[in-house]
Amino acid sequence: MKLFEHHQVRSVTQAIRLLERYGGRAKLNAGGTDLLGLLKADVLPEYPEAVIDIKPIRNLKKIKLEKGLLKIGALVKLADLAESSLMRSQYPILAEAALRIGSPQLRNVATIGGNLCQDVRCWYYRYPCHIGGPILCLRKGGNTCPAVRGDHRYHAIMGGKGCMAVCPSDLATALSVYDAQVVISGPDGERNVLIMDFYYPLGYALQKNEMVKEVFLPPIPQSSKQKFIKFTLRKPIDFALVSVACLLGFKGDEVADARIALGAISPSPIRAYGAEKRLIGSPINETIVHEVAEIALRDTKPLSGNGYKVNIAKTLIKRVLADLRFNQKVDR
């Protein structure tokens, strides 16, 4: 690793002041599960002059209900999300997504803020400098995305605009069905961004002097049925090739509320609004399940080597809907 200055802060205000001082040449560090690897491989477009340790900020480590809103501090660890009785009873999609990330060792140090802000996993972007890099892709000031004509088996099948790298965060997919918002702190105060608007084709909604403070989730119907599922090659630690989060509310046998989010297929999580609309007012049966899966993936534009993701996504949607239908029948 190259030399950098190290600062430890105890408040969001201190962190923002340091970000301002370095003017985009500093990086925040919490769990460090992604940042330290990036620094060791010298992957970033510009090596930071400073690393700001935000772990001592205590008020960012809480999960709390406040006026009906669930608030999760940016420094809440993934293990705490997965094990929280509140999360498992009311927001099980988020708890399950956290449980399925990495290994126990990673979950014990990784944070929700870090997971949402982690860098893309594209091998062209992450090609190490010490073995011939960097590869000047769009994210590093180049003019093209080398994955388009290169090895793109794990890249986007929809929503790609120039860069075809996918959003690697399972938590972002889970939060999308809850219409969660990210609270961003900066020199001018705080602002809220819907989780699906937090991701840009070449980065995040964060400005150079801003940081994620917390995430909040609005109330959801207590009777809703929820499920998260993802497909990986190696079950214990791999990033998702496709993930699906689904929340359904029922009135009798008919669906009264439907939310479906797809992950790892686009630069940001995707809400399948057309598929959700088709479910409303209908019972879940074999015909509806197949229709919904087709509608959810109808706008995909896979590259030559990643069309298999379309079939995986359809299959996961069918499995989720079938499972929620079974649970709904059992619970009535």
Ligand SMILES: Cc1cc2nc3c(=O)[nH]c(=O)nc-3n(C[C@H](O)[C@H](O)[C@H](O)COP(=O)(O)OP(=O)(O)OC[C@H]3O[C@@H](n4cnc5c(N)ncnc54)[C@H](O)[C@@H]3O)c2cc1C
The other form holds:
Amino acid sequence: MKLFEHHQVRSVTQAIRLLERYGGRAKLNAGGTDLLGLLKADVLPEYPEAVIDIKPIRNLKKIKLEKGLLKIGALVKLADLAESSLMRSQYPILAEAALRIGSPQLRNVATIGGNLCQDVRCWYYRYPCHIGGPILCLRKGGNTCPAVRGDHRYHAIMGGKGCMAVCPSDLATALSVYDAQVVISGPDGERNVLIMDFYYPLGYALQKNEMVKEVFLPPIPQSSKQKFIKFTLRKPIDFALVSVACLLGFKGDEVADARIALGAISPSPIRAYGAEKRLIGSPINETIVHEVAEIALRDTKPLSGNGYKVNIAKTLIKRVLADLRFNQKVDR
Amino acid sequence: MNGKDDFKIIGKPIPRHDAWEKAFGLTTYAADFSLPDMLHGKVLRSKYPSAKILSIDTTKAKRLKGVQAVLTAKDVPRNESVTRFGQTHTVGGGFEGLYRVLADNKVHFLGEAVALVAADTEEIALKALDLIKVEYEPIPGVFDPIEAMNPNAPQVQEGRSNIITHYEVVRGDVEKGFSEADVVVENTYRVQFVDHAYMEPESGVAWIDENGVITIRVSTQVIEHFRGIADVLNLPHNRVRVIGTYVGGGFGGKEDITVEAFLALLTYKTGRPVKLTYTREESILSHSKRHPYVMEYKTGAKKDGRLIALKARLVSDAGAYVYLSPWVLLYSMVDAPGPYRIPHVRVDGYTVLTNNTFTSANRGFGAPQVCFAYESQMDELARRLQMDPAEIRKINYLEKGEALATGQVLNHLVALKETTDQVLQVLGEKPLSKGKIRIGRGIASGMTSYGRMIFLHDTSRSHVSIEMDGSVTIRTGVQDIGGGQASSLCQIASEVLGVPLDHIKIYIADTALTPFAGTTTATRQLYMSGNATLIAAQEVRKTLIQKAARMMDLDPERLNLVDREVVDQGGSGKNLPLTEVIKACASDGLPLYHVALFKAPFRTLTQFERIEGDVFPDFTFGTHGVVVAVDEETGKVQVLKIVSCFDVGRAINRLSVEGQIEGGAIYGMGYALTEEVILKEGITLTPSFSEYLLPTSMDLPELETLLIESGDGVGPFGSKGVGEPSVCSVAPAIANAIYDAVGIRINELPLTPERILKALRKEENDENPLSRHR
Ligand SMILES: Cc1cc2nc3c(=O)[nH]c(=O)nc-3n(C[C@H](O)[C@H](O)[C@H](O)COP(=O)(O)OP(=O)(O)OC[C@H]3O[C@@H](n4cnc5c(N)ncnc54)[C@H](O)[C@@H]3O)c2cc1C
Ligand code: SF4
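Next block: the form predicted together with this ligand, after the form predicted alone:
What follows is the entire complex, opening with the chain shown before.
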């Protein structure tokens, strides 16, 4: 690791002030689980001059219900999300997504804010700088994306605009289903961004002097069924190759509310609105399930070497729907 | 001391003497050791996989405060030498590879060492690396071994063909063989680069001792690289001392020189102690890998399942430096037909330079690669002949007294029928498939040599002495890499001398103080140093027994050493405390020690292309059986169970043997399913454990380990080696189980969801409905 200045802040205002002072040459440190790796391998296009430790900010560590809105502070740990009984009963997708991330050690320090703002896992981007120097790419000041012609087995199958790295955050996928909003604080106050709009082709909807303060989730429909499936190569520790989050509300046998989000297939989490529409008003049967999976993946444009992700995504959608239907029957 | 039941210590599941120490974190591994005034070393590595070095400017780096040395090739007294990998005998014939310490006018792979820095702190050393200016001129490279064989391909190492070696094994007349075959199966198999992925990366500390000797305390499988390191410095061999630490995993990756020469140079130039530990990324990017192979196999059999002909062509990717590639290929050549009786054989093998990371030893050393091919072929033949996979193997397994295709006669038991039967029995009935999750079972057998190739003229020495109080000291240059190497030697001495284990102390791995025991590689240490220790202990025993016989006035034949006493087994009821006998020996000036030299069989090689006759001292045979669950819709494979059965000759320490075999099963499972060092145009895309996917503890299947103890090995007490053999046939067993589950055969490792899905889709589109689900 190289030398940097280190600051500790106790409030969002202090953090913003410092961010302004360094004009983009400072990095926030929440749990550090992503940041430290990036600094050690010297991955960032520019090595930060300063690291701002935001851990001491007290009021970002709570999960609370306010006027029907669930507010999750940016410093809430993944372990807390996974274990909170409120989460597990009302927002089981978010709890399950948190539980499937990394290992217990990571979940005990990693925060939701850091999870949403973590850097992409693209192996060209993450190439350790000390050995041969960085691999230049669009995200690192280069002109092309080497992944497109290189090995992109884990890269995006849709939505790539130049950079084909997928959104690595499982929490973003989970939050998409809940139509969550990210509350961003900056020098001029706060603004909200829908989670699906939080990811830009080469970064986030954050200015250099802004940070994520919290995330809020609107109330979920009564008695909905929810499920999150994450496909990985190994049992623990891996990032998603594809993930699916699904929330269904039923009226009798018929689907009254449907939300399907797909993760790790695009630079941002994807809501399969077309597929959701198709589901509403019908019972779940094999034909529908098949059709919905096709619709959800209709707009994919896989690269030469990652078409298999389309098949896996379709399978996950079918399974998540079959599973929710089954559970619905059992429940009644 | 002959019947198995007579053993007191041998064969018992005894926790190793170093186990608690390691469990409590007390073992001082290489990187745990520091000295006052110590500097920190770092290596500048090449930016390109293939480039000319136009200039290197170190002025700025040297001027940085806290930097004590910046070295490039011109600072190395002897930058190029021939490495013998710890052997003292020169084989010739291109068998020894070039060792270049630092790149001089060209870089040949990405990550090649270009310059060295020693500085007061690691941070300063890193900063200094940034300040070294290297001007490169990238030149075309070649990254595929098949392309590299083309005479017009870019030349990787100046002045030499990319084809390092061509070997052939010929028996009978293959064309005639195929003309007599009723069925012929032809496939091309590919296996990938893999990393050793030891927990402990390459590391060491060097200093100059009070006598001016360059001393290097290092994590290595081969302390005898001290000669090569002395050559690099142009110093007499006895001016360099290597002390081997307990090693946090070797798997062949610490068989070549790692940090030693860099450390020696930095210490020599600065006069101060230096520590150098590779980062994980550095270890994966710039140190050796397992050889990828392309293997074309054509196998012919008669209707009744008898094999009749095999034609194979092997091409291995040596990466940018020769290192152990010819040796590894030679192993593959001998093992290529598998443990089968095939009258007509022709195998051609090539190992080829490319601008990829260099490849060298990795647990199994060329055996697992070909096993994947020959065992997949066996299942394909079984399918074509509608035979049971176990049945066709049993018809063809070699037996004691028969010869390999090279002509080497197997003088010891081949227990493959037994290992296969036992595996099948324990595998039991196949569980039922559920929906899209299909269950499959597969087996595969393998052969792997233990002990080095006999034309290396391998030797080992061990010094055993008994102290006045009856405690025993062993001194031997064995490197303990976590396989229980040191512990097993203690058990041998304990058994022979009738002294309890806690009265035995072993000193290992010090070129200045312990007799040379050779490398901890090639599954040779128990065989070689076990035998040396056995002989040494037996000589000490002889002295003691003879003296005791005179003291007791009894026939020496009647006496035994049991629990620190000389016991008359003839029924007189007389015994004598061992210390009495020792005292008497000492008074008489009798030697209470012995240094034994154990020699493997020797042979001198005169013909380097056609591999004929004896190559190895002996082989270990075994079978793996696995149960897998394949998700037909995602292509994901989960291994549910691995049953391993090996004829281990004799288990010296049952716990260690089972540990080796279980570890081997998982090592093989990672090779089969998830592990791959992905290189694209010479760039490693998997430089850390977030991309390089090792099986985790949660991915472990149910493991069953069965031992056959034939007593027919060439190691001490009839033991055989298991360290490497335990990996050999796991991958093909998994591939065969996948076939059993979903009716597709993948000829390329690793067996990823991507490949399986692709093959399943191809099958779906296939018109032949019979081709799926037998
Ligand atoms: C082995 C391993 C496996 C993993 N597997 C998964 C996985 O499967 N799924 C998954 O989703 N994640 C996975 N992760 C990523 C992990 O979830 C993130 O590292 C973690 O959530 C980041 O949280 P943190 O608090 O440690 O962030 P930090 O490392 O502190 O920060 C990460 C980044 O976000 C920025 N940042 C932090 N907080 C804020 C804020 N409030 N506002 C603006 N910017 C901020 C930081 O400046 C930094 O750039 C894995 C990580 C590891 C190491
Ligand atoms: S996918 Fe994005 S991060 Fe990866 S190489 Fe391409 S541009 Fe860079």
